[in-house]
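Here's a solo chain for you in structure tokens, the form predicted on its own.
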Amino acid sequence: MGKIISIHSFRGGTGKSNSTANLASLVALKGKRVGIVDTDIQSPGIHVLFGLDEKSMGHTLNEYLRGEVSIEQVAFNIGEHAGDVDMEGRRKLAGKALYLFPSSIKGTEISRILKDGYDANKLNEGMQDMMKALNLDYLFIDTHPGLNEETLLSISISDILILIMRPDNQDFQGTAVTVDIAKLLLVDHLYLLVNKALSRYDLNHLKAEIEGVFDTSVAAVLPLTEDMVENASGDIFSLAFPNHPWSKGMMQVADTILSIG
């Protein structure tokens, strides 16, 4: 049975979806069978990083949660279509076993979820079925920010939890709460990923400081970079620019995940 990896943050704007897409892509590039599920159903967006829109991505998680399709029907084979794109990073995924389970970006679908909610247990059952049906080595969950029933269930079934935070006082407080809960839920492997660190910071010193504050390993400290902003979620940055400091930090995190294997 493969491993479930939740990528979570207490607040929005940490780069959670970007990090999830890059980590999953780097692991798939190593020859692993990888799935990505977008459980941020209220504000989905990870599909954009793979060049998809509502028309091109087929069935969605929303349909599965309503019992209209099977979870296998939601799976979009990124590797099968990557050779047709003109983006350097995404093209490297051609032929790789990388599957996306997207959520709908339609306003009506999001409104329906906000109004009616959904069965979090059915979602988690679906994730277990994804693992078996596609024989996945790793399933990455792009969670909804904050703490609610859905994220707590995702965290509780995870083999690896990566909490993304910025070196910001609000993030420090919210991450502290999430770390405490993750430890209570006995997550096997818990890591912090510090993103958007200013260039004036000593990254090694910042890493040591944060590890001391949270008593939790920091998988990497990633620099704030205009290059990422310029990319504008148009490509998988770490694949398009593998020698960039941000990409090298992300590769460290991917290696940590693979070492747990």
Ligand SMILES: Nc1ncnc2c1ncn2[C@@H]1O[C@H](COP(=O)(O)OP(=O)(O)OP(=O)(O)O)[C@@H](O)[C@H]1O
Second form
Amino acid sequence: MGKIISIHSFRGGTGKSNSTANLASLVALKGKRVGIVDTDIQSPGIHVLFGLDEKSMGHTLNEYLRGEVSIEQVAFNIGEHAGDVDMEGRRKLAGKALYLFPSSIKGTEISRILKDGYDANKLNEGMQDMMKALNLDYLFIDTHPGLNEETLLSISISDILILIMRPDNQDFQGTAVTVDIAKLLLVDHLYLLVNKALSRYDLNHLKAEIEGVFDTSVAAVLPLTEDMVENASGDIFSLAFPNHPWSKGMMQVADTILSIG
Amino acid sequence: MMRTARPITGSNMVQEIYDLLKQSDWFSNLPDEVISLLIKRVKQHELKPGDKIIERGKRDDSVFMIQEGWVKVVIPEEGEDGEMVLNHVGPGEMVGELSLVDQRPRSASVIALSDLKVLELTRRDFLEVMQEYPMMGLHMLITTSKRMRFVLTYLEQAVQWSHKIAEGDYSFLEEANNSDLERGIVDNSSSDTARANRFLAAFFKMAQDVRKRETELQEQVKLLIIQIDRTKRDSEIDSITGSDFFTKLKLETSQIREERDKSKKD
Ligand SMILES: Nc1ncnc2c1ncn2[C@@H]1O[C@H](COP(=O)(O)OP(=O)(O)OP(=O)(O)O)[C@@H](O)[C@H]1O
Ligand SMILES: [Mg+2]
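Same protein, the form predicted in complex with this ligand this time rather than the form predicted on its own?
Time for the whole complex; same chain goes first.
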């Protein structure tokens, strides 16, 4: 049975979409069958990192959930299209089993789904169906920030939850709440991922302090890097720059995920 | 760069140079006849502030003695207009003696700070005088050794401090015999001791800055962590877990997890 991995953060802009795209790609490179649920196609999300736009993606998960199309019709096969792209990183995904499931669980649509009695069981069944249909080992969900009902749903059905935070006070408070909620929802494997850490901090020290205060293991502390800003969502960073410290940290997180039996 | 170069002539000028050489470290112990030989061979240059006497990297091998005015010894910083000032040198002191001896490219640039008179002795002239009076070499060796020993004492101190800094031990910053350094009291004269003390003072200042930065960093990291308001957190958690939605979610979630565990065992 495949595993559901949610990538979440209390506040926006922490690097969820970038982390999801990189982790999913790294795990797919190891020969695993991987899916990504893109929860947001209105604003720039994860599909951009794979060089896709709304048109090229075709059908959405919502159409599938309404019974209009099959799950295979929704899945966009990234590995099949990666061979002829000019991005150095993405090209490495050629032939890998990596699928993107675009959806638009947003705004009025989400409230409608909730009102119609869309619940954890149904969402879980939907995800399990997706994994079965494509025989996936891992399904990554790039969530929205915050703690609304939609994110609580995706946290609750996760096997693994990765909570991203920046090392600043504004992120600490909300992350502390999220950690406790995740524990109440009995998530089996909970990790913090610290992103955008300033180089003036001692990263190992920071890791130990955060693990102590949140009583949760920190999968990695990733540096704030200008190179990332220059990349401007054009490629999968860790595949394009495998020797960069940010990429090395990401690989550590991917190894942690792979080691969970 | 060198605006004028003239031999030493006239009894006033000869006397002046004689006095200068007799006071310098390098030549003070030499007999008068050698000093006269030197005076015949040196050339005097006059320079303006900003003029370059020696340029780092160049392969020339004269030695210069400052007669009047001051120069700075600098290492230009790459790609920028900046420079690192190694030393200020004034009347009676030598610059460029390293290249005279080892003929390697100039290790630093020397630039006039004021109107300047310097005396130039080429390596060729120097060797010729030495042929006639080999003891001059020995005198030079003695002077250089004295300096070297002096420099080594100070370097040893700095090296000892560096080891302590590397171990995170800053206790030397508090030691009583360093209290002048601590208060930044420096002697601006051009004696070797004053110069070496300035070097130690710069090192001391650096160590103080390093310690300050380290303390600040530790504080910053701590500050970041401490500020979780636990009361606020608990009330936020209560407001989420108190909703019907959450109660239902928690129930469903435990069912889902039970089923997953079951299917794992199957
Ligand atoms: N370590 C880093 N150093 C510098 N920039 C980074 C780093 N990580 C992410 N970024 C940049 O931060 C921005 C936000 O990243 P991303 O879109 O992945 O975050 P997000 O959490 O998905 O945001 P949102 O909440 O809006 O969905 C992007 O411009 C990304 O390039
Ligand atoms: Mg995003």
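Predicted, not measured: the structure shown is a model, and the values here were computed from it. By rigid core we mean the largest C-alpha set that fits within 1.5 Å across both forms. Positions refer to the first chain, counted from 1.
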query = Against the rigid core, is the Cα displacement of L26 between these two forms at least 2 Å?
reply = no
query = Just checking, between these two forms and with the core aligned, does V221 shift 2 Å or more at the CA?
reply = no
I210 C-alpha moves between these two forms by 2 Å or more, core aligned = no
key: Core-referenced Cα shift (Å), E125, between these two forms   = 3.4
